[in-house]
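Taking the form predicted alone, here's one chain by itself in C-alpha cells.
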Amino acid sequence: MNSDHLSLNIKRYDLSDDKSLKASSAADELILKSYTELNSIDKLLAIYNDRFGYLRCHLNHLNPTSIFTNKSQLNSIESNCKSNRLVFNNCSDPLTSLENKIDLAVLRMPKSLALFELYLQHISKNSTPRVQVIVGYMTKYFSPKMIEIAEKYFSTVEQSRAVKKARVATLSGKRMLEKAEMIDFLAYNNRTYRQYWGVFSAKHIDYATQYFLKHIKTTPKDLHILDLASGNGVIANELLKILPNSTFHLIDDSFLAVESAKLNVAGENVHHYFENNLSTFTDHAFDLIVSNPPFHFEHEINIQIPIQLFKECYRCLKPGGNLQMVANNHLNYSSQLKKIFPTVETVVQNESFVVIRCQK
C-alpha cells in the first residue's frame, strides 16, 4: 500500500450519529494487508461488499472493479472517492458478467451466507483459473458455515492469525462446478414468490410483513401507491390483486431485492426503482405509502435512515394521503413519527409488531 493512501479520510454516508461507528473496520485492515503480502499489483481486481469505499479508496490506483448490491454503498463509494480527489469507474453487480476476467477478488464478509455465495459464485463465473479470493471479517461473526460454502468452491481456504479480533481467509484452487440458480422460493397466500440469494428473509415471507398484509386498510381513492423499502414485492402484489387499476411504485436500496420484485410484479401499472432516497418523486404524488422499513444494516440497527425515509415520506403524500407501516415494537417509531405527521395512530398490535398508520 502506498504511503500516499494513508492520509485518505473515508467517512459514514449513513445518517448516523453514533460516533463510535466507523467507516472501516481491522477486517478491512486486515484485507489491504493480505493483499499487498501476496504482491499482486499486476492481477487484475475485484472488490466485494465494500460498504463505504474503504478498500476502493486505498487501491483505486489498481483500477479495480467494485461489485455493488446498495445504491446507499454505490453512493457512498463515489462520494469517499470524490472527495478523495480519486477517478470511480469501473462498477458492476453481482447479477452482471464481467467484461474481463479477474485474477484477484477482495471480499469484506457479508453478514448474509446466502450473499457471501452469490458473490463467490459471481466470482467464479468471472475468473481466471488461478484467482485468489481475500475474505475478511471480524471473528466474533465467523461462521464455521463460511468455510463450508468456500470450501464449495475453491479447493484450499486457508485462515490467517487474528489481528485486532479479525482474520482473513485466502481462497484459491476455483472448483468447475456446474451453474446453480441463484433464486429461493418463498410460498404465501397460493403463489410463490421469487427472490435472488442475499434479499433479507430467504425462508419464507417476512413475519412483519405476514402481520402487516392483514391490516393494510386500502379504499378505491388509492390510486397512487408507493411500496417503499418494496423487498421481493409482496407486498405491492397483493395489494395489486385489490386495486388492478391503481399504479404502483416498488423501491428498494437492494439492488437484488429490486431485480427480485421485477420477478414477482410486473404490468404497465407496475414501476420499479433502485433508490435510497425519494427524491426522485415529486410533491404530493402518493395516495397511498405502504412500508416494512429496514432497520439493520449488516450488523449494526440504524433508525436514523427509516427516520429520514418518513420525512421524505410525508413530503410525497397527497394532503389527506397515508403512510401505513410495520415495525418491531421495541423500536418505538410512533414517537419519532409524532414529529412528522398530524395524526400517528396503532391500528393493531401484537407481542413482536405493530402497524401504524400515519395522515397528513
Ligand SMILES: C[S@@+](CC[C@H](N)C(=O)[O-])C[C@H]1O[C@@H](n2cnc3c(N)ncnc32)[C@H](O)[C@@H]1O
Given for the second form:
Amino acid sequence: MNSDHLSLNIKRYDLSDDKSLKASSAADELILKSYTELNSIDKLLAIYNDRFGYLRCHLNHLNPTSIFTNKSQLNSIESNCKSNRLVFNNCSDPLTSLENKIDLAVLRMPKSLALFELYLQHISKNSTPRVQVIVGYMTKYFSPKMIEIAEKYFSTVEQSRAVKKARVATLSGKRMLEKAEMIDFLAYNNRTYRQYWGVFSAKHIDYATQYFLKHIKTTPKDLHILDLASGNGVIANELLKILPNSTFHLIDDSFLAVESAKLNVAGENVHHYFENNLSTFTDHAFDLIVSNPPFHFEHEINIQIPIQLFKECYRCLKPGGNLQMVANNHLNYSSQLKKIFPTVETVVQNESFVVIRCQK
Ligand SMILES: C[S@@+](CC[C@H](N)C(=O)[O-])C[C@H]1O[C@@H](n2cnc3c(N)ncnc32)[C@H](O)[C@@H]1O
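Which structure goes with the form predicted together with the named molecule, now that we have seen the form predicted alone?
Okay, now the whole complex, with that chain kicking things off.
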C-alpha cells in the first residue's frame, strides 16, 4: 500500500445514528495487507463488493476497476474518492464484460452466497488464466458453503489465519467452466419470475410480499404508481394486471434487482430506475406508492433508511394519494409514519407481518 494513503478518511454515506457502524472492518484491512504481500503492483486489479469505497480509496493509485451492485455503494465510493482528492474513473456493473482481462481481484465477502458466486462468474469470464482472488470475511459470518463455491471456480483455495476476527481466502488455479445463466426462476400466481443471483428472496416470492399482494387496495384513479424498492418487480407486475392503463415506475438500489425487474415487467407504461432515493421524481408525482421496504443492509439492520424513503414518499404523493406497505411487525413503523402522514392505518396484521396504509 502507498504510504500517502494511510491517512485517508473513509465515511459511511448512509443514514444512521449508530456510532458502532463503521465504514470498513478488519476484513478490509486484511485484504489490503494480503494484497501488499502479493507484491502485485503491475497487475490489473478489480475490486468487488467494496461497500463504501475503503478498498477503492486505498488502492486507487493502481487504477483498479470497481465492480458495483448498488447505487448507494457507487455514490459512496465516488464521494469518498472525491473527499480524499482521488480521481474515480473505472467502474462496471457485474453483468458487463470488462475491456481488459484482470489478473487480480479483491473481494469483500457479501452476505448473499449467490451474489458471491455471481462475482466469481464475473471474475472467471473477465480474467487471465493466472488470476488470483483475495476474499476477505469476518470469521463470524464464515460458512463452509463459501469454500465449496470458491472450489467450483478455483482449484486452490487457501484460508489465512484469523487476524482481529477476520480471515482472507486466496483463490488461484482458475478452472475452465461453462457459462451459467446466473438466473433463478420463481413460480408465483401462474407466472414464472426471473431474477439474477443475489437478488432478494431467491427461492420463492417473499412471504411478506405475498401477504401484501392479497391486501393492496387500488382504484381506477390510481394512474401513476411507484413500486419503491421493487426487487424483481413482482408487486408492480401483479398491479399491472389490475390497472393495465396506469403508468408504473419501479425503483431499486440494486443493479441486479433493476435488471431482474426489466425481465419481468415491461411495456410502454413501465419505467425502471437504478436509484436509492426519490430525487428523480417531482413533488405530487404519484397517486399510489407501494412498497416492501428494505431494512436489512448486508449484516446490519438500519430503519433510518426506510424512514427517509417514507419522508420522500410524502413529498412525491399527490394530495389524497396514499402509500401502502408491508413490514415485519417488530419494526413498529406506524409510530414513525404518524410523524410524516396525517392518516396512518393498519389494514391487516398477522403474527409476522403488518400492512399499513398512509394517506397524504
Ligand atoms: C424487502 S426487498 C423487496 C423487494 C420486492 N419489492 C419484493 O417484494 O420482493 C427490499 C428491496 O429494497 C432495495 N433497496 C435497498 N435500499 C434501497 C433504497 N435506498 N432505495 C430503493 N431500494 C432500496 C433492495 O435492493 C431490495 O430489492
